[in-house]
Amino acid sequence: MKREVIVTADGSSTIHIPEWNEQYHSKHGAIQEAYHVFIKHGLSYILEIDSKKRLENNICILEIGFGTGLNAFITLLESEKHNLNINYTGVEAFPVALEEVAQLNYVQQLKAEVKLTEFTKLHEVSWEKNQVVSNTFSIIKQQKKFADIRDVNIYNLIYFDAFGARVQPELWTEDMFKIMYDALKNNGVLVTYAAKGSVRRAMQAVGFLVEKLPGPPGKREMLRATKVLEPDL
């Protein structure tokens, strides 16, 4: 299927396929859709409502999917900004070429020049291998179907940002979340730009309690589930 590298309205790039009418991330602006959905209402939510316990452990995050790194990359600046351990986990089917990463500005337009090896690492490193990138930042990247994960209890935190339910809608459906509801750890989170009442049902139907949010540029609304378990008697 036939890729292109297109700059956003906050001029940093993405990736778009023709044939779907669909981009990697928001048309109306990639880095700002990124640090609005997965950092501020993601990484930054679980850090604020248990920051001391959040602090003194390892963050682990899944990412559905990895794509242009871009969602790894912001989370591994703030894991140096803030002095976390944060370890990354990577789904994703299809990956980037290299020629196509070489294309994306996101260093530029971030202004972090002097990680050029770290987003470089990111996308270079040999796959299912945990890999260290940085002093608080190690990543294993998976190349696999989303509907293939079978971890349980693992992450404090998923980046769901899988296509759009219009052109991959078996990505939104209640067994997917069910695989992310299992993945997580009871309190744990899940974000994405999506906001369909389609997509929320099939996460309430699993046991998520769901809250609608701001969106970021472009999309009125998005979601952020949690895993709450009920307390042993």
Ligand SMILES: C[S@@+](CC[C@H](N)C(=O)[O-])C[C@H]1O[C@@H](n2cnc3c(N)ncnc32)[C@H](O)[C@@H]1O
The other form holds:
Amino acid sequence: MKREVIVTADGSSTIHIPEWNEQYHSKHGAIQEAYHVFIKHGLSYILEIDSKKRLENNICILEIGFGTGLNAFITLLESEKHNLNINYTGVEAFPVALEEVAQLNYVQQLKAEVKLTEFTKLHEVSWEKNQVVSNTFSIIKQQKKFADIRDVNIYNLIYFDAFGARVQPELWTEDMFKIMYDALKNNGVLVTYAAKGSVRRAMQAVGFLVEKLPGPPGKREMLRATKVLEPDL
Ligand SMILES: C[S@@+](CC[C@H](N)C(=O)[O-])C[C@H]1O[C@@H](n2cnc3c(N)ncnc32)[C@H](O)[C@@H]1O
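To complete the pair, please output the form predicted together with this ligand; the form predicted on its own was given just before.
To see the whole picture, the full complex is given below, headed by that same chain.
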């Protein structure tokens, strides 16, 4: 499908798919959305609850849709800011080409010019192999379909950033959320920009505890789902 780089309302770029009239991020602001959904209500939230529960200091994150690498990059920036050890897994079936990456303005918009090497590295490192990108951040990019994920009990956090249910309804089903549920550790958290009732019910049907939270600019609500297992007696 044809893809073109466009600029969103906060000045940051994203990729637009004309055939679907769908974007990789919110048109109201790609960077704003990414920080709100995935950092504020995802990473920062699990750090808050982790520090209470004294969980391990290696944080494993799974991203559903590596795409432009924006979520991976802001997570890398956070890992350096808070001195966290992050192991990131980015799953993506249709990688963005390096010529497209060259048109994205995230490094400038985030005033992260000193981290240009790391942003480039996120895209240039080879797939299917664990790669150390910085002292605090390593990544494995896996080129495959989300439906083929078979990880069990690995992740503390999932960034569920698939295209919307309007264009890919098959990615917002009970089957898909069961795969996500299995991939999470106990108390693991999944965050997504979506807030549809059918999505919330599919999450609940596989066992997630689901919260509705205020959405990013231009969106009333978003969802956060937690895998809560009863402790062994
Ligand atoms: C909303 S975009 C992800 C945006 C990304 N998180 C970012 O920060 O740029 C959704 C991504 O899912 C990928 N994708 C779509 N269907 C897929 C599938 N069935 N399996 C794996 N990847 C898929 C697309 O190629 C696209 O990169």
